[in-house]
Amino acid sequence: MRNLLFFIALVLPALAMSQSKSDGKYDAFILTPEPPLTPRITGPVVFGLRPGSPLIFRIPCTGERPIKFTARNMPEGIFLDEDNGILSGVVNKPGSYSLTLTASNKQGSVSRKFTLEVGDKLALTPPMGWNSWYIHYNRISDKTMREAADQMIASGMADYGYQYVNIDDCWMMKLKSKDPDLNGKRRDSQGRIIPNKRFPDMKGMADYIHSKGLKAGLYISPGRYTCAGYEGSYKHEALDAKTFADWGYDFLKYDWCSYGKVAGKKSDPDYYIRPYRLMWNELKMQDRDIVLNLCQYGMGNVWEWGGEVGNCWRTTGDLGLAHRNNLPGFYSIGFSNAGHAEYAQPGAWNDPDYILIGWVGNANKMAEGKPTDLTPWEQYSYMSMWSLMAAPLIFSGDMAKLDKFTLNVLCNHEVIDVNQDPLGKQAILQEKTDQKFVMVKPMIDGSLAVGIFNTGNEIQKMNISWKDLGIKGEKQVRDLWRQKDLGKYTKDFSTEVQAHGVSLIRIY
């Protein structure tokens, strides 16, 4: 039986997956080792906040629960919930604060350095979390959002650094809707935006998400209405920014949508940047930190100026609408995003859209979810590309139908370490042919994270040379998906790579 499973994993990687929450049909494809029972602190090692803004940070940690947390060298104003590992409070004095976090259970203990950078930069590593769009669309509700927060904890995703629980479009009132839940006054007498009846308490929902040690995200358009026809922020930017802050939200996706109808002439040099600069300036005046995601599909070479008015910016159209040719759409989206590596840095990230694996909907029809049609190896390639590109790791599948294989893709701490590396460099596309491409990302410790991707339809033996990588001498090579040292190499490295698969390694 074991030989049969090995044969299936090795020879039939193109087998499409039909996942469910309970079956173990694809256990043979699982590469990520189970975490140890002893504690292991994961996720980012640095976090940015502004002086005077409230902090909430759940320490990502795997291991047998209960776990007791302690912290040394905490700055004045910061407190630790020792039972749940949640840092909270306010730091008023700017500076770099180096903490030592310790997690202990009956199996052992572990410590890790963690830095709070109190200054003017947020999102010092790419945001990680979940967004509602590609699974719930216009069916989203307060209840679903709260359940997603629960599932982020219960699934273990939060133990690997996933922290944002973000609602997308369709929480506001909708223009000319016949649905009684969505039809009504769009703003009150003072101009404040009114949520639709599926969201009776926006502040209460954010508070609930915060009670888990997680962060809450929101969505709106700078236009008169959103992509789905709901109320936008046009001419209410200052009031909306204050409202979102008063409600307690930590992330705002700002989607171009209908703004083109009021943007003026494209010959205006501020045509693309104006709405984002306006909201960016309003958000900076609030008494809490709100990460700003520019969603405008790469128009106007946004990567050249996005870091001036936001924390991350979409570089392409919607991935959920990308066409499959020989390769799934995430490849073409990824290749486009890869061309802008020089613009990524801490606090400013290229965003190629969400991670669409597990159960996802049909974006063309805004339909209910079904299992992804990506093969197991395509999913490993997807996650590897996004991690190497220092892209926001925002999952947008069904949180209620997370299976063991999907979690193995989303929750490998060594792969996530590549994404969350504080040096903040995006991988470069070092080589690309019809059958292969190689991405190389420098890491803060001097090592290289390298993805060797097979875009052919058959298993191939692939090679990378030290000369091409700009390195010399004996190097240790580690397989990040299997979390296994492969040995020492002096001139090059060769390996078999599955069809549409990847070998993701780290070279020390």
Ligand code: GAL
The other form holds:
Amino acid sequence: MRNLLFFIALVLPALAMSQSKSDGKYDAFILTPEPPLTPRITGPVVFGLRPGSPLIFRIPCTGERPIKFTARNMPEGIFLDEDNGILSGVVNKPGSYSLTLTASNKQGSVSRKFTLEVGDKLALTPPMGWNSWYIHYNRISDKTMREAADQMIASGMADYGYQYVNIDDCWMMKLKSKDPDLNGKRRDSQGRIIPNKRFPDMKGMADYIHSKGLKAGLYISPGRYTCAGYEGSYKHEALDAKTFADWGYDFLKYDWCSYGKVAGKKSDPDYYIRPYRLMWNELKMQDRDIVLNLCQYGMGNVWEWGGEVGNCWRTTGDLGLAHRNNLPGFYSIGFSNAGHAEYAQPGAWNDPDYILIGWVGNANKMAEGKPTDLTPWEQYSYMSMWSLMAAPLIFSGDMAKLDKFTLNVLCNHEVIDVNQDPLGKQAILQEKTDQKFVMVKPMIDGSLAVGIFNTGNEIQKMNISWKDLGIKGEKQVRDLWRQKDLGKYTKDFSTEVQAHGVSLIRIY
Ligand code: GAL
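Can you swap the form predicted alone for the form predicted in complex with this ligand?
Every chain and every other molecule in the complex is listed next, the one we just looked at coming first.
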């Protein structure tokens, strides 16, 4: 027995470190327990929408299908599709509506409170979903987007709260393109943007995504052209906002790109904020809710003002697949994102870029995807950091090639609860030394979510003291990846942490 435990604890992880490339077959490293057959409602416990805007919300729920959904205290105007668990409709009266959702199947039944905050704030918890960029680049099409929506349901990701299906760059016409699909009039005689030929029906595509209970997102630049050289919104902002709303989109990534050419003088105090304020105001005038994601790589200390004109803002350049300082790039991007913790709050999030695991491509070359180079423990560290930092959880690998290990990283409801906690605090980087760092996130129930990370190349015994965490007395400690109580501790907690790995715990 001891030998077996030794093998599981030490040898397996070491083997993982020694393999340079993942072949998507890391089943032996899966930590997330299988969900029970009985229903379990997961994902956010609060959702914000504006009065008069259409709601579409698929209740994330695991368990054996078919599941029957019911809801108590639904506000007037909201309906529930009891077979698919999709809430839809419109609430006209602002207010905080506390519903009780129930999911039942032949194994049992579960209920959970869920609040609809009908007011002026969107994205009360970090957006969760998928984005096309790091796998499809300029190869993206209507067909691939619809398939991604299908896969969000079929893979089970939607049962954990993933809900945005977002197209990135390259859906518009492209200036000077020789490709007949991309070459054509970029706007019609009224100035309305014309999608390229791979997107014959932008509204139909959004409708299709909505028919699954999911939300649709798209991308454009405030400049004349996007980063990949496609049509931008410059001087068409009002019409574009209206077009996106008419088509039924729920999320807009607004990427600076060529805007520098038309932005004016850097000495202008509004230099950075202007294009975002303009689009934010246009979006607010639409009759549907569109979450605004600022993408301008952290310029002008965007974290200080991003919350005035958007729901989340990229804090750094593109994450990509490159390593930095001998470590996978997500560490340094994460550290720099961690410095802006004080600015995160419900409706306004720091965005350190996407979750790049599974099958992903290299952005510089717009390359075809291949299995991630990250070891299993690096992937746990990545997802743990993003969850602790209340970052948008947007996967950008291949939805068609999701393997069991990748899904175990993306879909652990206790880890996601850390990310989606309604208090909306971002973890602070509490301690950072050469080979260790600790992130601490206060949760709404008074508990602390704590990540103890090992950036060294060997397994290490690591410790955190209650004194450093500012807590006292006997506490229950739970291992979130394994979903297992570890027992009671009174002064501190010690554990072995794998090379480039993490111990993600919750202290009650
Ligand atoms: C970059 C952006 C990426 C991707 C790309 C598209 O500026 O940071 O996330 O959207 O443009 O061209």
